[in-house]
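Here we start with a single chain on its own, the form predicted on its own, put down as structure tokens.
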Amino acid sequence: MGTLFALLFGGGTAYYLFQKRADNWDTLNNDINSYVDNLFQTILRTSTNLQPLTFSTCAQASRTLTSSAAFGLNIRALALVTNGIAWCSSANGEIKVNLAKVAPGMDLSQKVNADILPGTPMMPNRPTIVLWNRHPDDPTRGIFISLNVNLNPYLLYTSRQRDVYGIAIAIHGKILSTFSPRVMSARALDLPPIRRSQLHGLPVEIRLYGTPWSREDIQLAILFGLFGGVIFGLLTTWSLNSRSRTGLDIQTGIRREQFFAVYQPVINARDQKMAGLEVLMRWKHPVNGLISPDVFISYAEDQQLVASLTRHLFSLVINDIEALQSVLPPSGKLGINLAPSHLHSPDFKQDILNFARALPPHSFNIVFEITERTMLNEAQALPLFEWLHEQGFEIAIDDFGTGHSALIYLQRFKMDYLKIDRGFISAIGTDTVTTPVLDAVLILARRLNMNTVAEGVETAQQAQWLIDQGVNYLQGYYYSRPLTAEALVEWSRQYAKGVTL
């Protein structure tokens, strides 16, 4: 478990940098993105201008084209095209330059397009991108523009991101990176780029290249992994002891008598008096204090010791007998847990006649709680229920709400009470989701003519409101907690006195 967990949590740091780490790459990627189309976008602009002067002279357009590339950015000069010669330039002025010599990859045709060349005429050394913006009008027209490339306001943005080692600007296979001052070609670079993105509208893809994975990232992802390996199978380890411990204690806190039972009052909801109560178990470890039910009943299913826990509670309660007596009214309801895998045991019947038969005759009306920690097995449950109701016992659902099975348990089964959980008292008097299901409860409950039982009754106002809706019968703290035999006589003394809500 603990390399298990390692793994997960090493491998779940690892994605969570990586994530991270690739958020960072979009923004990036993104920025500069919009940072070189916007460069792009303004030259495009500034051409389209000038487009009138491709039906002037030489000598008309030459000072407009000359201040146009001298305050354009990044402008290197400005031709004027017609039927694919530039005749007119910026940096020249009156010249003749068949454009398909000097970009032999440029498409005039295409009203914008983009190409990168590894020099100009006038500068054979110094790599350039150029530009071409038809005449919106004729299309054998056009303003060729060629550009200062200068990478490093690029750099500037890469800086942000350690891992990120280079940028390349990438059109019609050939590039333009840090790398390398020279026009390289996209085989060449055999580099993968961590990211790339088309500029709108212009063959020109940006791309950034950088280490997937940073050294920094996986040694924090397998330092976490390994110290989250080591608590989470330390902890496993102990679970596992205090488990196997637990399943022995169980047997010998049954032996040496830690276990012991407590009551609960049930009342009835329309004339407030004691009508019942629900048996509940209790563990005081000799070292541990007192131990949750929901923790040694969960240990008890593991070992399967539910069976001999249940024994041991109805031995509790004949222990109990003659307080039980003092308080409950005749033919008093006393309720008890049964757990399906108890019920489904081979000895049950047996263990149910011999609690009956230990009782006074006469005395109280079992009523038998049945949980839904695991599903009943329809096939054994249904004579196994028809038994019971023909021994005079009755039957109820507890918790009914919180487990899988309980629809299917009215469904298919025959039952008496029906125990609405705690979980649906808390939340009347507030505008939650369970308040229109808890009415939903009741009224289903009317249909099939069920008593019903709230349990965790804690306000006035809940009870009230329970007894309002025609709830049968109120169990909670408002009551009164779980107490011993001894203590709920003289509760009852008490309670005897009169409550009123």
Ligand code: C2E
Second form
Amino acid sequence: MGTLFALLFGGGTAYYLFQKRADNWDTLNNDINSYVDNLFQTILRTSTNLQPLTFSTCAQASRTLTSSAAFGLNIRALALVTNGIAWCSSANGEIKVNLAKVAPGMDLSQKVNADILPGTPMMPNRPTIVLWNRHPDDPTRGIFISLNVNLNPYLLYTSRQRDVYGIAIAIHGKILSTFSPRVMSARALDLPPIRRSQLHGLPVEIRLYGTPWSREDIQLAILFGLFGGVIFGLLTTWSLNSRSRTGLDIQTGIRREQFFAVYQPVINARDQKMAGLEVLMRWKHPVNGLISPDVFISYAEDQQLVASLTRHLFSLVINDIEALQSVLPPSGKLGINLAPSHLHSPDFKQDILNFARALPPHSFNIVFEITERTMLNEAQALPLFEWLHEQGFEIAIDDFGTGHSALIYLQRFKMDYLKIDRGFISAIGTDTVTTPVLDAVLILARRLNMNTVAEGVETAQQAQWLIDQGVNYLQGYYYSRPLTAEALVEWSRQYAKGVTL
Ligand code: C2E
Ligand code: CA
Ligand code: CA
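Form predicted in complex with the ligand structure, per the form predicted on its own context:
The complete assembly is shown below, putting the previous chain first.
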């Protein structure tokens, strides 16, 4: 979760910063475009007022021309043009310059046009942008304007954008940029601009250059990623921890009576009558719903709460005792699962004695179901089994065949029942040819003179097969799911009416 959120936060921040930067670039691009556009349009408008001078002589025009150039913002020089020849300049007075030679890119037939020149006669090394403003009525005449261009102020203007490092104006394949004091060809500057925009009505393109990623942004994204990752990692750890504190909940669950017992009938294979029951625990959690015993028993084991849980189960059974007596035959069996940690706890014997005392006399036989897993400590387990027998309880090995240690016990201690794990039973019918392990288990049980209980019998076919093999008891959904005491009474009534197989 930490890593996931680190990526999410880091990525999110990076994306946000990238978007913000892109927005800034768009704004900047628009700002510069309208600034330059405004500048050029103002100059063109000023020069339009001078168009009548193209019909006068240079001597007449020169004063107006000079003062217009002097007062016009960013104007270096103005020249009057007829038939492609500039004949009067604000700077030099009478001249004769062929514009086709000076500004070859400029199309004088257009109403307005622009070009970039490497210099003017007066300032040969200072590149300039030139504009053309044709006479509105006489296409042979017009005004030629050279501008004072310095892009650095633009760059200053853009410096509020820390990642924009260059700006260029491109006209007819020539470029004036902040990268060089000279005019470059567009091909020489093969740097991809981050934004470009066209001026309205003029063949002028403005380009912005910048870094898509700044170091600060990357650092910020990583910082946010790490921060988010750590926070969410800790939160997840915390939430997992608090969830694994279900141990506390188990105690609350006991106190608030969220646990209840269900009973699953065990059928005698010989006459198909109910011979006993196995009690199984259920937890109806107010938030998490019905929790499986597989889950909460192992929780309880971790929290050392199994003993309390089993004691609670004993009390639940005592509560149901009347119903149980009404359905169980005389000397019927009641199977109770024992957890390993309870068996080895110091309270074990006392708990069992208390339970036995609470049961009505001669009610039914208790069979403690112990998994192979339970019998971890052989030296301790054997005396406990003996003790249970002395107290009149029976013992069943639960889930037989799934563990590893049971055979050694079978040699030393006589168990009363062997419950064959449902994994073997479910194989019946699917693996039609042979069931070698099950066969071996059944032979072993017979040789050891133990009663067998088949768990997880789900179909008539399985039941019949097991009966044919001489299994003594059957338990499974085919007969009944685990039921509450109440439902069990009803089931028992129905079952007694028509035993079918
Ligand atoms: P288990 O002792 O092997 O109990 C048999 C499990 O098989 C039960 O699951 C039962 O509902 C299920 N079952 C019965 N017939 C069929 C069938 O035909 N098909 C299938 N698929 N399943 C069937 P449940 O009640 O979920 O209990 C799971 C395990 O939790 C039990 O296995 C037992 O080891 C443990 N457990 C349940 N209640 C207690 C308890 O009160 N104390 C202790 N220590 N363990 C318990
Ligand atoms: Ca069991
Ligand atoms: Ca079992």
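Positions refer to the first chain, counted from 1. Fair warning: this is a prediction, and the values are worked out from it, not measured in the lab.
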Looking at the domain motion between the two forms, are Pro482 and Val262 in one rigid part, yes or no? yes
